[in-house]
Every structure is written in C-alpha cells, then in structure tokens.
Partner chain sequence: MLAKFLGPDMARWVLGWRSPPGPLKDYYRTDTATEDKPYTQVEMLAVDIETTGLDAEKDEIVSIGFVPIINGRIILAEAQHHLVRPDGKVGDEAAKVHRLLDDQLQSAAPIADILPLFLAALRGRFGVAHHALVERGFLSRACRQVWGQKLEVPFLDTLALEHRLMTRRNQSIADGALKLASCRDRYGLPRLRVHDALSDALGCAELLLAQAAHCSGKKPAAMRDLLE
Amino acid sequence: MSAEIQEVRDFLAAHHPFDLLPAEVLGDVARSVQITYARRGTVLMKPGDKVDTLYVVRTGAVETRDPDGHLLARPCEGECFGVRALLRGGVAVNRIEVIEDSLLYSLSAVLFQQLRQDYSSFSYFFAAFDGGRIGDAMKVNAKDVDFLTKQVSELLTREPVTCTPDIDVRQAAQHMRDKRVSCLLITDDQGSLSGILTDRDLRGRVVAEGLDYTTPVTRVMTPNPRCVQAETLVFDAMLLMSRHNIHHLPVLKDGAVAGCLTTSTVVDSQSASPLYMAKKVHGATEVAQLKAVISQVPSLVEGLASQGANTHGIGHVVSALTDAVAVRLIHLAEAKFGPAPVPYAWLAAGSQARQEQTAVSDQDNCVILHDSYDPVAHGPYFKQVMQFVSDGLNECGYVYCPGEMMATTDKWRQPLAVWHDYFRRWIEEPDPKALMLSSIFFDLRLIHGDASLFDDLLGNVLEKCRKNRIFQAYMATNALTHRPPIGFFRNLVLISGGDHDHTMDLKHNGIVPIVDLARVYALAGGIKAVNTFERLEAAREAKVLSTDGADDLRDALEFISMIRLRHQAGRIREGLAADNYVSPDELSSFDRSHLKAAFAVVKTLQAALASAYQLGRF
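Return the coordinates for this one chain only, taking the form predicted alone.
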C-alpha cells in the first residue's frame, strides 16, 4: 500500500461512519478514492444536476444552500456531502459551493451503495440524511427487553377454558382436571365473562367449608373478576396482579374472553426484577421497607439501559414503581387515620404523570376533593393524610418539590369546583405565572381515588383548550423558551464556564422542548394522552401534526433520551450521581452526528409551531 493510500485510509478510519468498516474493506475504499482540489467559489452541484459521487471533506469547507438560497449546512473536515442527492435517485436538490480552498475525497455512487448494502451500521449512519429516520439509526445496537414491550396476548399459548354458570362444583373440578388448568372462566350465554373459579377457591371455599359437590359453581366463584385487555403490557398486568395479590388474570379482546394470564406464565417467560420490586412495594408495611426497594432504582435503570431497553419502556417502569409507592403510602395513611370522609382523587404531575421518569426525583402531586368537602369538618383529616404520604415519599427519595407543587399545600388540595375555576382562569386569562402552572398541571394523571372527579375536570379543560386559539398561542410561545443546543451551521452549542463547562443540558435543551411541543399539539387537538410519545402519536391521528413531524419528533425524543440515559448509567456505574450534562467528548462520531440531526428536527418543528401561531421571527 502506497503512502498516499495509507494516508487516505488512516483519515477515513478516524471519521464516522468509515470507522465502522472492516480494516480490509477500508483499504479497498482508500484505493478507490479520487482526490480533488477545489478552489474557493467552485460550484460542485446545483439543483437538477446529475450526481454520481459522494464527497468527503479532507481540508477546507463547503456550504449547502436550498433552491431559495437559504443556508442549510457547512460541511467541514471529515464530513460528507452529496448524500441526499445519492439517496434521491442521483439528482441534486441543493446548491453546494466551495467557500475555502478545499481538498476533497470522492467515492463513486456504485461503491457508496455497495457499502450501504453490505454493512448495515454504515447504512444506518445515513438515516439522518432523509434516506431514513433517526429511529433507524438507533436500531444498530438496540436490543429488546420483552417485559417492557410485550403485550399480554403474546403470552397466551392456549384457548381459554370456559364453562357456563349452570354447572356444579364437581363438574367444574372435573373440567379443570381434564383440561389441566388451575382456573376456569365462567361465561354467560353471550360469551361475556361472569366469574372465575381457581384451585384456591376449591380449597378455601368448597373443601375447607365442607360444601356439597353439587353446590352451584356460581356460589363459590369470584364474580366480575379483575381483568385486562389483550393489548395491555405484560409489566402493567403483573403490577395489577402484584397489587391485588391475585394469581389468575382473565384477558379480554373485543369484549370476549381471550385467555387467562397466570403468575407462573410470566415468571417463566420474563426477567422479573422490576416485578419483584413492585411486589415488595405492594407488600410493605412501613416506610423503611419502601425506601429499601426504591434505593434499587438507579441499579435497575442502569441494568435496563445496558440490556438495550428503550427509554419509553424504562420511563414506564420507573414511573410505575413511583405510582406503586404513592398508592401504598396512601393505603398506609388510611389504615392509620381511617377512611376518607369524602371522595377524592390523588393525581401525579410532571414526569411521573407522563410516565417518563428515569430516576427518583422531586414529587409533584395534587388532590381533587369532592364538592361535598367541608374545610372545618374534613380539612384536618386530609391535611394529615397528605402530609403522611408526602413525608413518606420524601423519605424514599422523592424529595419535597421546591415550588411546593404538592398535595400538602392547601392551594393544591381543593374541591372539584375550585379546580374548574383554576383552569378557567389559566386558560381565559393567561399570564406568565398561569403559563408556568399550566405547563405543570396540564400533565396530570390519576394515581388513586375517584376517577370520576378527574374525568369531570379533564373533559372540561380539554374542551376549553381545544377551542381557545389565543391560549394555544400563549402556550406555543412558552414552548419555544427552551431551544435545542445547535447553532446555525449545525454545530453543537455548549455551556461555557461553571461546573458544567463544555457540556449540553440534554434535559432542558433536548427533552423539554419536545415535551413542550407535544403538550401544545395535545391541547390543540383535545387529546387526553399525557405521555409525550403517546401525545405525538395521537396528534398525528388527530391531524394537528403531520405524520413526518410526529415520527421525527418521536425518533428525536428516543435518541436524545437514550444518550442522556447512557450518560446517567455511566455515572451510576462510577458511583456518581446521575445528571443531564453530557460532553460531546464522551460521544462517538456516530452519536454526535445523529444528536445534531435530532436537535435539527426539534428546531425545525419549533419554527413550524411559531409559524402556525404567527409568533413572529423565530
């Protein structure tokens, strides 16, 4: 190999995605490279030109402008250009001009396409260049963690074993024996579920009580049992079984019985670590036991991330554990202070409500009380119950909210009528404080209590928001306050000075902008979903967001969140506290490139939102 070819190979090997190619292949690529010297002012391609070359900048710089003359990018040393043209049939759509005397490496279109075909990691790199999506790039190293993504229906391996209500206990037991099952689903003439009979029922309600075997099955079965839909996630089904200490869970599909999920089925097929944590939470009798379980969350997150779980699934698991702790504390409080004198609903706010927690954080919650609430007669009870729950959450690591957005604050523990008035004023009379509160309290989810209270409030609020274009515009303005850390030329904008010098805040400048965008789309569409991924999907279906926009934002959110999560997992492994400040130096060229693409997506959608609400220059 000549010195010149060696130099070309070494240069390519130092830049992504060529560093993904095997050494021998990289040597062949280096031999095929054509070297071109281009002087400043040279136009390499313009819209409509036939393009059969992929360029790599060795030294110098070029700039890309769209047909209207808008500057799109300035590729510099080690970066490629001409990609979009090659991925769109070999026809240029933009103008590319040399702005500094440059040395360029060029590969033929034939070689470029062959490398994409033969090496998937090389191909995925170019997903961000309109030939695919950021989400495609994430598939390079992605693995699946079944219990985060698998639906209950996927665990059903046999048809449901059912019988009608007119049989007796002996016939039921014989049927269970013959079918080799531990439970029997009782259905009516229309096939709807009426009850369930289990081995435990036969032991405890028949044999132990000395009942005659001709006893009707309806006398000993459990009527109207808890059940789940076929599309329910396995993790959520197991949380339900753990919370209520049940071992058989009927599964419905389109109103008909589809099967029965058992604890042993799930344990045999899944990794049960977070499920065991949930079981310990539901069985805890004191706060210290809850604290011991939640102390394992950082290790759980690190383990899930190392297994390749996506951030959507991890957020769901961590938030579900937070829900479980809150519910258990409420139960302990009611056992200590007695049942509630009037109906109420405990709501989570913020990242817990969105099911997007990836670590133990501060607590954001509130309570809706029934309008029959009497401050004098009922106030002391609810104050001590909420204080007990909030103190317990704090002891478990969910520290008190610095802004006191908690149910212990009198203002956020009010009757339904007061909450209606709160939201009416926030929507009809928006001001900076109202917008700040709206960003918190428009992300609410019922955790415990009377669902009708929350449903009443939510339905009214969403209808008001959907019809109020002025309020939407205020929320849109508020959503543009957090900008992605990317400059005009797609360079990363880093924090300068202080404790986080030369880093990016991936939470406030990466994830929060997408969360804010999704919230505006949800309000504009009257969408009930709170989770950001689900809001984007619902916004697409409601046609308040384009299909491409929804897909791009979902991909960007997952990619940015995964980079953040990997960073946090790395700090946990090193015994450090997790944070959101990521230096580009800790990222591969691959991750840096796609992070830029993700930020560019957010910036583009923010500009589109500003335009839609005529918010002026963005």
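Under this definition, the rigid core comprises the largest set of C-alpha atoms superposing within 1.5 Å between the forms. From a predicted model like this one, the values you see are computed outputs, not experimental measurements. Positions refer to the first chain, counted from 1. What changes on going to the form predicted in complex with its partner chain:
Once both forms are fitted on their rigid core, the CA atom of Lys464 lies less than 2 Å apart between these two forms. With the core held fixed, Lys50 shows a CA shift of 2 Å or greater between these two forms. Relative to the superposed rigid core, the position of the CA of Gly27 differs between these two forms by 2 Å or more.
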Given for the second form:
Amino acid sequence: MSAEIQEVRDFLAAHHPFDLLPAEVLGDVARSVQITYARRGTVLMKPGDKVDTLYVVRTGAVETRDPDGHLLARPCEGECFGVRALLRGGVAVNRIEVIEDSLLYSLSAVLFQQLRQDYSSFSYFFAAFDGGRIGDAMKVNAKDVDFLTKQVSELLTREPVTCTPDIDVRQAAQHMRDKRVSCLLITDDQGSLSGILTDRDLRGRVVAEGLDYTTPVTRVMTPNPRCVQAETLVFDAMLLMSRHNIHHLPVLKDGAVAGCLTTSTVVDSQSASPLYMAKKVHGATEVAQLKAVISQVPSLVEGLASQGANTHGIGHVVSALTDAVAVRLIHLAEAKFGPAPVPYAWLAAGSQARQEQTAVSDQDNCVILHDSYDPVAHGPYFKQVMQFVSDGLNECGYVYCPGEMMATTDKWRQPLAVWHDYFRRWIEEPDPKALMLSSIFFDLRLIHGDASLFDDLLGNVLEKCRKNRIFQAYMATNALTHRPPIGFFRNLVLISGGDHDHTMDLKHNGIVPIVDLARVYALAGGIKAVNTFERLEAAREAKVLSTDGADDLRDALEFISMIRLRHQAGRIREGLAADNYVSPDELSSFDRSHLKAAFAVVKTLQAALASAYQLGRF
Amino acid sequence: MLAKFLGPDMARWVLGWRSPPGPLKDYYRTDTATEDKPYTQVEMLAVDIETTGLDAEKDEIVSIGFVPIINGRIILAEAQHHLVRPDGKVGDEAAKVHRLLDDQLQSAAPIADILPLFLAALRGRFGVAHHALVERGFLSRACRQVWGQKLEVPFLDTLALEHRLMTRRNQSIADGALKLASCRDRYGLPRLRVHDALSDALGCAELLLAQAAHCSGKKPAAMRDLLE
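Please give the other form, namely the form predicted in complex with its partner chain, since only the form predicted alone has been shown so far.
And the full complex, kicking off with our chain again.
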C-alpha cells in the first residue's frame, strides 16, 4: 500500500477538473501520479507519437501547436495537456513543447479513461478538447443547462430518416443528401432499429478505407447503436452523448424509431423564450409594451449565455428582436400617419445589420426612397414617420446615434439616385476621414420595405468595391485602426489609469478589429453577407481569405465575444450595466492563454492585410 | 574504512558476505547500475528521515519516507511513509519540529519492522537525500543494531550537488542557501506546504530531477557526474 502525498493531493484538489472527483477517488489519483521535470525547449510530443499519459502542469508552462504550427493553447500551472492524443486513441495530434522549465505530473491513460467513464462531470470537461482550436474552450462553460425536466421527445423536430438494410453505401449517401441529414437509421422489416450510419462513418469507414460504393450499408454501419427512449430526460441523453462521445442518438418510442437526437438539435432547442418575446413584440400596440419586452433583453442574454449558447446565436436572437421592434414601430407609424406615398426601404446599419447585437445598443439606420420621391409633397410624411420610429426605438433603449447616422437625419433619408452618388464618391474618391464615418454604411441590411431598392444599390456598390483596389486599400487602412491588446512578448497590454484601469476593451480592441477585417475581405470579394461569421465563411469560399485564416478568425471572434458576453452576463447578475472592460484577473489561466492566442490571430491577419495592400505606401 | 581500501563494490560484497541472511544481505546481493549510466536509465530511491536529534549514535529515527525515481520519473505509487517507535521518549524539541506526538509514535512499529521495507525498496537503487550524511548515519546505525552490519549505500546528495553547481557557476553561497526550500526555489519548484518525511523525500526527488536536467546537455547527465 503506497502512501498518499498530501502536497500532490491538495494540488489536484485545487484544480479543475480534478476537483470534481470524490475525495476517496482523488486520493487514488494522487497516489498514482508520476512526476517528471522538463527543461525549456524539450519537445514532449510530436504528431504521430504514441502517448499513454495525461499531463498536468505542476509548475512551468508548455505550448501546444497543431501540425501547421498554429498555437492552440499554453497550458500552465494546474492545466492538463495531452488530452487530444488520449481522446484520439493515444496518438499525438499536436506538437507540445516546454516553454518554461516545468515540473509535470502524469497520469496513466488507463486511469484517465476510467475516470472519464465513471465520472460524467470529469468526462464533460474533457469533451471540450475533442474538437480543435480555440473555439473548443467555450464548450466547457456549457454545463449548466437547465434540462432537468425536459424529455427527449420534445426536441424531435422531424420524422426519422430511415432505410432498409439491403441498400449499398452509395444509395445511403444519396438518401442522406436528399433528406439533408447527417445520419441515417437502418431499420429491419419490423421497423426496429438495426444500425446507424453517420457522415463520419462514410468518411472514416468507406472513403478512407477505399471501399466500393456498392458495399452493403450493413457492413459499415454501427450495428445496435446506443439509443434512448422518448421519455428520457434531455439532460441524461446529453450525458450519454458526451460520455460516449457520440453525436447522434436514435430515439425509440414503443420499440419503434421515433427520431434521432443530434448535438445540434440539443443546442437549437434553447431559444424558446426569445420566440415568446418576439411574439409579444408583434402584438404590441404601444411603445410602452415594446419597452417592457426589450427591458428583458439583458436577462435573456444572461440566460442564453449561461446555457452555453454561442455568441453567433445570441447575436442573431438579439438582433432579430431589434428588427421586430423596428418593424413593429414602422407598422404603428403607418397606422398613425397612413401608408407611404412612394416605395422606400428601411435599412439597419452597423451591428444590427450584422446581426451581432448582444445587448441593446445605439440605433443606426437609414432610408432609401424611390426616385419618384418629391421632397415637397412627400418630405413631411417621411420625416414624421422616421421621427416616430426613431423616438420609439430610443424609448425602448436603442438610444439615438451620437453621430446621427439615423433615418431622421435628412442626409440619410434620400432617394436611390442620391445613395448611388454617395457610394460612388466614397468608393471612387475615398477620403480617409469621410470613410471612417461612413464605414458603418458598408454594413447594411433590409429590415422593412422595398427589397428592390436595396438590391439595386447593393449590387452596384459591391461591384464597384470589388474592382477598386485603391478603395479597398483605404478600407484596409481603416481596419488597422484598432489593434488587439497584445504586446511583442505575447503579454496582454492593459489600459492604465482612468476609470478602466487594468482592463482590456474587448469591444474596440478585440471584436471591432475582426469585424473590420471581415468587411475588407467581403468588399474585396464582392460578398453580400454582412454578418462577420458569414463574411469570413464566404471570403474563404471566394478565396479572398485562406481556410486557416478564416477558421482562426472565426474562433478568435467567437472566443473574444464569449469572454465579453460572460463578463457582461456577470455584471448584469450583479445589477451593474454591461460594459466591455474585462480585467485579466477575472479570467482563468485557461481563458487568458486562449485570449492571447485569439489576439495573436488578429494581429497576424492584420499584418497579412497590411502587406497584401502594401499599406506602408499609403 | 573498508570502502577506502577495497573500493565500494568490494566493500559491499564483504558487507553482504558478513550480513546474516535477511533483508540486509538481500540488499547487498543486488547490484546497482554502474555510474556511467545516464540518470534517466537508472533506479534511485529518494529518502528522508525525521529523528529525535542530530546525533546518529544517540538519537533515534521517528519517521521515514521514501519514493523511487525510475528512469527519470518519480513513481508516487511506490512511495511509502512510516512512523517508527523509538526506544526512548521523543524530546519536546523534536516533537515540536516534526509535530509527532509520543502517543502516535507509541503505536507505530519498531525500526526492526520498518527497515526490511526500506531495504527492499532500496535494492538495486542509488540513494538520494538532501544532506545525505544524516540518512547515511542513522540508517547505518539502525542496520548495525538489527543485523550487526552497517549500511553502505551509494548516496546522491542533493545538497552537496547544489553546492558544487553553485560553486561552478561562481554563485556566492549565503546562509541557508543550501536548505531544501532554497534549492527548490532556485529551480522554480513549488514551495512545500507539508513537512513530513515523505513530502521532504519527494521534495528532494523533484530537486534532483531539476538539478540533473540542468546538468544535462544534449544527452542526459551520467550518474557519475551527479554522485560526487
């Protein structure tokens, strides 16, 4: 019987996820630790190496990079590494190098797997590692899901997609494509489940193995897969999925296949209450009612964030509510002042247009009027309507734009021809200062009115932008105004002094730089999308941006936004106003190192942009 | 004396031959690795004892902790910690230092029961201790009492090693600079919060790994370079 060493036990007990283990198990874990010391520069694993231990940094720090050299993480004191290798059958996927002399604890792979199997919370912590880049760090926070009472059957949205066992893999794949599903349930004559085939199986067991397309589906499917009953609690189903690392879970009801639960259906199911809010907006007849609904937005955001929704999703939900309020106000105005005398389009600009609002913020909007507009005959009507809408938004909390970028400003309520002329001047005779102010108008989205007016303008603008490299260079210069708060030595650069001493402005130095980069890519690629995530995706497809660049920026944006959102949710819970100033002290070392990695991504892509447009020359 | 005339290996052989059958003889019959081996390819046992005083001839061992280092890895699963029942009373001073109470010690096993466990763990391994003189002296006397023969162990002394390393680097050696905690600080090793024989043995084992890593170039240091 070996003796327990209290130092080791205490250390593990103070760190996640070991703190989740019961006391007696923790003692066994501590007893089984092996300790090594590695000097800076030691390479602990390279892709392809066999790995049979989980490492925990006792002191020091290491660096994990993927095979392309991208920095994934910098585990330091109390953090684990080697996890991905263990989750992938004991073969290293990344390169791990010691960057500070380190004392390392290691645990055997056998023990690690045993703990994952026996303790779901422990397993859940590591589930987050089994994906890839920075983005994964976020899932760790998705644990407090309020699914204790919901049944799996409530989440099933469609009939199960099934097939008989006599088809071949090609037919199976065609079926999956036609039905747009990522998994196929194979049922026998009696309709009972005999196997499951997923996208991943087609990749791993058919294509990678070089099997013939006429291979019977029964040869590559997973026979007798794990499944749950329709009455199973969603919570339990989620645990099952995470414990066994499966993404598809067939659901049975009375012995027959009732559907298939996927990880995404589980996540999607969480937006129930915003739908309810949207319904109330549509039914409102007075501004006061709208205000009452919108006053719930902070707690909605807080709730979604604590349920682990991603910021992309939250941005959509909050922006959709803003849209609904605007549309409702326009309807109320039209009811009050009568229908519009000429067609027009009411457009949102800025973050609402990008569907990236995570809080109630300033209103930015404008109006394109039909060219038949007559200022004398129609002017007063539109001025009144827009004033009503803008006042209503202001009352709901979408305060007047300090720069007056609103449809109430005469300059931003103009006929189509005038708008064409605005954009022509911005693009063909760019003036840096004017561009900085007008960049908000390069993120526009139709909220209400005549789509053809907007399409006409947008098509022309995109075409002009795509062809004009000098204009793009100006926009690129613009995109470099805000820099990530990271120094030469990868240290976080903090605001010093003032109200926000010892913090970082995650909006202006974290999110805005990425939004600005995406805008340049979009304009250079003639891309219609305005949402930053969609722009990055489209830029990748248009080959304006490398696949790695797009992935990295997306993950960086998601991560920075998530940190900001969590900070804001925390402030809301404490009854404070949400702001963007995050102190590194409120972050775990895990988050801090990921945040640094995210900032480093932004810095790298800003540098790439500068060199692509040779911005030194402007 | 024996070692001086005969060399360590011969001395061990003689001691083994003189020892009565049992744990001490078994210990001597098992060879340790040769000193030209890199430290990452040998077995060691880090050991620490707590005593009633500093005089190896008069004072007694009250606890012992040890943990093996095999191929450069400290194996906690094989760590052991034992309280030892002394023949006499524990002095107030020592009790205060070790936070061990007479009551606790009175229910512990005598050294004759503990030594076999220690010797079994030590077989084929180099000893590692911080200021090994103490461990060497006390353990040897205990063996003499139990089996009539002394204990001769090739000890790697982390204190002596640190002294050599600091001298080599032209560092001045201040008072207390060679204490276990100060040495550990120098390598960025964590502060130990618990002080018992096993924690200190582990502390010493970790220090050795750090020292050895710093003595190594492209290839890991040989035992010879670490021993004396």
